[in-house]
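We begin with a single chain expressed as structure tokens, specifically the form predicted alone.
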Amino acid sequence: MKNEADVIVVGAGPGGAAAARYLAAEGFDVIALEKSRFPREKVCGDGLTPRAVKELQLIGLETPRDEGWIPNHGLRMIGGGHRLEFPWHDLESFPQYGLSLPRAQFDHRLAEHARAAGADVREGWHVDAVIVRDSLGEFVADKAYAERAAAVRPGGEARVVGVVARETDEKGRKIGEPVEYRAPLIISADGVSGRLALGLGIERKANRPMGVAVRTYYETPRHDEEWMEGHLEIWDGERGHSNLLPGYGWIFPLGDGTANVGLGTLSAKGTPSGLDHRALMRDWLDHSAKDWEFGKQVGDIKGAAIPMAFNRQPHYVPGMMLVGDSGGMVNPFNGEGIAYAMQAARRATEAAVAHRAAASGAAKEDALANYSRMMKDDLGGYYSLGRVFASLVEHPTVMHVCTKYGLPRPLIMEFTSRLLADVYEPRNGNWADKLLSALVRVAPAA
């Protein structure tokens, strides 16, 4: 079995599969290694904003309703005694609708889309570590070589040249002997664990926000409703005797008799909250959303951490790029990660194409290193605003004021809805678009 390619992609979630698709379409020989087998579950709200829909349009993935894609008109927000609907804005840069599809189906279709372009997507391969070449030779970046592995940094001589992987069985258990896969470029799209990055000493930034989310599915007669619903009041105990938490509950109809129902909270500095999120979700549902007439719960309540605001950097070290959750590319305002993972895949491909076209060794390396600069230019300012937002909403008083007094004010929500969803016109929009564009430009891209 071939184990060399132009690019090895680790992980075939939205970021990895999109990278494999884009690269294969550009003529690169691509092998993508996915530890699970499709279809497989992921903890996610299953809802896509217009920003994510735009990424699906750019990659050429069709989204017909008769194949399970459920469109939505906008956000229904509930909190502070208010219940208001905010349609998606009519903008040139984004479609005027969102979508919902279970992640188990979404990831599978995106992986098949990559295969259709010529990418070799291999399921059931768990990547354990990267292979590094330095002045002393080659080694596998494990604990025995932690100090040498930490020397893989921009501008240095050490370079990632491959990965070590093992096959997995149907239950995800590693079997067989380790296999080396080699390529001039490795794309690490291995998710929140950041396993490959950690092997190179790229730790999570302690001052960046982290979220925790839980979700399950419920049967509901409103399963085909075309609105994404968010509940802004999540309490850490009995109402009136507890704190209002930074976070929200969601209900995203899926059109198949069920809705994705979940809850997420936010920690501005990434410190563990100690909250029982499953209990929080049950309490929220006991006091809210009765009008959805939820019936049978379908599946367990599953949870996951959500890395936000570029909480792991650098996004490029010689020979390897971080894409999606591995680089903390999740929106701190709303917890969305799919759109940004796919955007990063586009940028990674642009850098790889520029690398292929460059004449000299130095120019080639600079082309790859430009990936980090592109991501900061695209998202750094907005994510910095998100860090400020996270710090503010951690205070229960701020959350209370926002939900009770901010929601019913049209001018405030005209701006806030664009800010939270990251869906605005970057150039020729209205006053809210222009204000948000200006804030993103002046915010430091840290």
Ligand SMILES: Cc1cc2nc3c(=O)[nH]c(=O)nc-3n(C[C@H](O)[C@H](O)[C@H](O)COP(=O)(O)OP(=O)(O)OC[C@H]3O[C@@H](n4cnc5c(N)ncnc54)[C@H](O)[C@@H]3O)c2cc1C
Given for the second form:
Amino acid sequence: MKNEADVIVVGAGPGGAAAARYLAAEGFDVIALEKSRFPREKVCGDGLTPRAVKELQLIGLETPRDEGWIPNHGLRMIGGGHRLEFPWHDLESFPQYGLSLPRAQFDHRLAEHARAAGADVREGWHVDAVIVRDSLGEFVADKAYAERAAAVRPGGEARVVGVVARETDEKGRKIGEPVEYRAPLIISADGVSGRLALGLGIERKANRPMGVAVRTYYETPRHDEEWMEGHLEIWDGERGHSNLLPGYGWIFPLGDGTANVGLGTLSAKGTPSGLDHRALMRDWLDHSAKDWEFGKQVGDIKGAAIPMAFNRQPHYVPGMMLVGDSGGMVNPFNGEGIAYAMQAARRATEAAVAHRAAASGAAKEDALANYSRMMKDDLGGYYSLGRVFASLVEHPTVMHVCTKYGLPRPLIMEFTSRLLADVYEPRNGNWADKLLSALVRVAPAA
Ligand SMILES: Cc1cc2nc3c(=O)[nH]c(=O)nc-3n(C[C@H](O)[C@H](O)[C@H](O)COP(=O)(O)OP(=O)(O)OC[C@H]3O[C@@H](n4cnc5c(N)ncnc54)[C@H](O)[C@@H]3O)c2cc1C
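Could the form predicted together with this ligand be shown next, to go alongside the form predicted alone?
Everything in the complex follows now, all chains and molecules, and the chain you saw is the first one.
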């Protein structure tokens, strides 16, 4: 079996599968290694805003309703005694609808889409570590070589030249001997665990927000309703007599008899909150969302961490790019990560194309390194605003005031709905688009 390619992609979630698709479509020889087998569950809200729908359009994935894609027209927000609907804005740069589809199907379809473009997506391959070449030779970046691995940094001589992987059986257990896969470019799209990055000592930044979220599925007669619903009152004790937590509960109908129901909270500095999210979710549902007439719970309540606002950098070290959750690319305003993982895959491909076209070694390396700059230019300013937002809403009073007094003010929400969803017109929009674009431009990207 061939184990050399132009690009090896590690992980075939939205970031990895999108990268495999884009790169293969550009004529690169791509192998994507995915430890699980599709269709597989992924803990997620399964919700897509117009920003994510735009990414699906850009990558050319069809989303017909008769194949399970349920459109939504906006966000219904409930909190502070209000219940208000905010339709997606009519903008030139974005479609005016969102979508939802369970990740088990979403990820499978994106992986098939990559295969259709010629990418070799190999399921059941667990990547253990990267292979590094430095002035002393080659080594596998495991604990024994931590110091040498930490020298793989922008501008340095040491570079990633491959990965070591092992096949897994149906239960995910590693079987067989380690196999080396080699390529001039490795894309690490291995999700929040960031295993490859950690092998190079690229730790998560302590000053960035992290979310924690849990979700399950419930049967509901309103399963095909075309609205996403957000509940802003999550209490850390007795309702009305304790603190409002920075976070929200969601109900995203899936059109298959069920809705994805979940809850997430935010920590501005990524410190563990000690909160029992399953208990918070049960308490929320004991008191709210009765009008959904939830029936049987389908599957356990499962949770995961959500890495936000570029909490792992650099996004490029010689020979390797971080794409999606491995680079902490989730939006700190709303916990959305699929759109950004796909956007990063698009940018990574642009960098690879520029690398192929560049004449000299230095220009080639600069083309790859430009991936980090593109991501910062695209999202750095917005994510800096998100970091401020995360620090503010950690104060229960701010959360209370925003929910009670902000929600019913149309002028405030004209702006805030764009800010929270990251769906606005970057040029030639209305006053709210212009204000947000200006803020994003002046906020320092970090
Ligand atoms: C509860 C919850 C709700 C969320 N809700 C939403 C939502 O509604 N909308 C939204 O846009 N985002 C949501 N997110 C965030 C979203 O799930 C992530 O941002 C998104 O999945 C990131 O995609 P990715 O490709 O970077 O990583 P992942 O989706 O995590 O994919 C990584 C892939 O790499 C594979 N992998 C990992 N390690 C290895 C290895 N060593 N070798 C080989 N393969 C490996 C994994 O099996 C996986 O397939 C939610 C997150 C959580 C936790």
